[in-house]
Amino acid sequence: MTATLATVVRKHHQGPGTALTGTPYPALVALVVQMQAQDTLIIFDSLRPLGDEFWNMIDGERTVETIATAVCLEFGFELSPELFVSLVNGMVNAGAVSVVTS
């Protein structure tokens, strides 16, 4: 399954984690390039706090769009929520989260 902005996911474990789980390094580099095109303040090291906070906000109820918007507001970045969908797909593929179905 491919995630969308409306996707809701549930963690398979509580505690420390990151939304970067399951996304290969070259894909993370490409993601940063896409993010930099939208917000020049983004650097590669921005991914860790963004990913960690995204992980912290996964509760099995919020959508990808809701979480991505909140994370960007928290850190002051102007990014499209769509950029976070690839991270969700990585987490799903790695088995760190599963998609919540109605």
Contents of the next structure:
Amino acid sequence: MTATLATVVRKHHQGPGTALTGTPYPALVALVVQMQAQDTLIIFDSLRPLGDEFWNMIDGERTVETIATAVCLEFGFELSPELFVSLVNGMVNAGAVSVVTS
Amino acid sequence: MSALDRRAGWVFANDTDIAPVQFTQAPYTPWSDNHTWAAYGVPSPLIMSWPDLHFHTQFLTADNTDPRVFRRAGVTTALAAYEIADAGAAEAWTIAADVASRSAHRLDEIANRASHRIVSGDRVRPDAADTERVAARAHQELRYAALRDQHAVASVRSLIAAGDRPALDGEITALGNHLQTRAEQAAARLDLALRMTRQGDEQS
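Output the form predicted in complex with its partner chain next; the form predicted on its own has already been displayed.
Below, the chain from earlier opens the complete complex, with every other chain and molecule after it.
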């Protein structure tokens, strides 16, 4: 299945992780280009705090949209939550999370 | 620590030949080792001594360090840990009040920063769509920050025994309500800035 903004996922392990899991490097580079088109403050290294905190906020209850909005507000980026959907698909495909609600 | 009277019992009073201690806060980022604790849901501030000329270099050797700086760091973090571990209802309440006070300031800053952008931005580059976007973003920030900080204030309940919590709950609720009110007041100021800017545009 493909994640949407309404998707809720659950982690398969607690503790440190990142929402970048399962997304290959070229796709991350392409994602950064998309992000930079929306917010010029974004650099490739911005993915680290965004990805780490996205992972931290996954609790099996919050939607992708809620988490994406929260991490952007936390770090002062102005990005569309839709940009995070591909990361969620990567985590699902890598087996790091499973879908609770699609 | 930085609020202590340095003439009365200041623990580093004899270290006058090295740089004075000043404590400043920086926003949370998951960049350092404390990130691991945060990932397990354990509150984990990163406390750093800065600037450090040899930070993360091969020159960070024993002869390039000052034992008194280690003592400062040890005393400071130990006192913080002791205060948290030994907190009763009164101490927990003062921590909650401190967090709420800083949050209220943060909420005001969000509204003020956005108001400045709306007003000054409109003077140099009148763009209604951009003005509306700045306002909408600030409203979103205010809602998020107020809710997050209300949770932070309430988290002091975890510092004390379950039996002591009822005595604190009323104060926690009051602080939470205060933050909600401050967020609403900040949002109202933001809306006022937006209305005044629109009126100025219509008159020009």
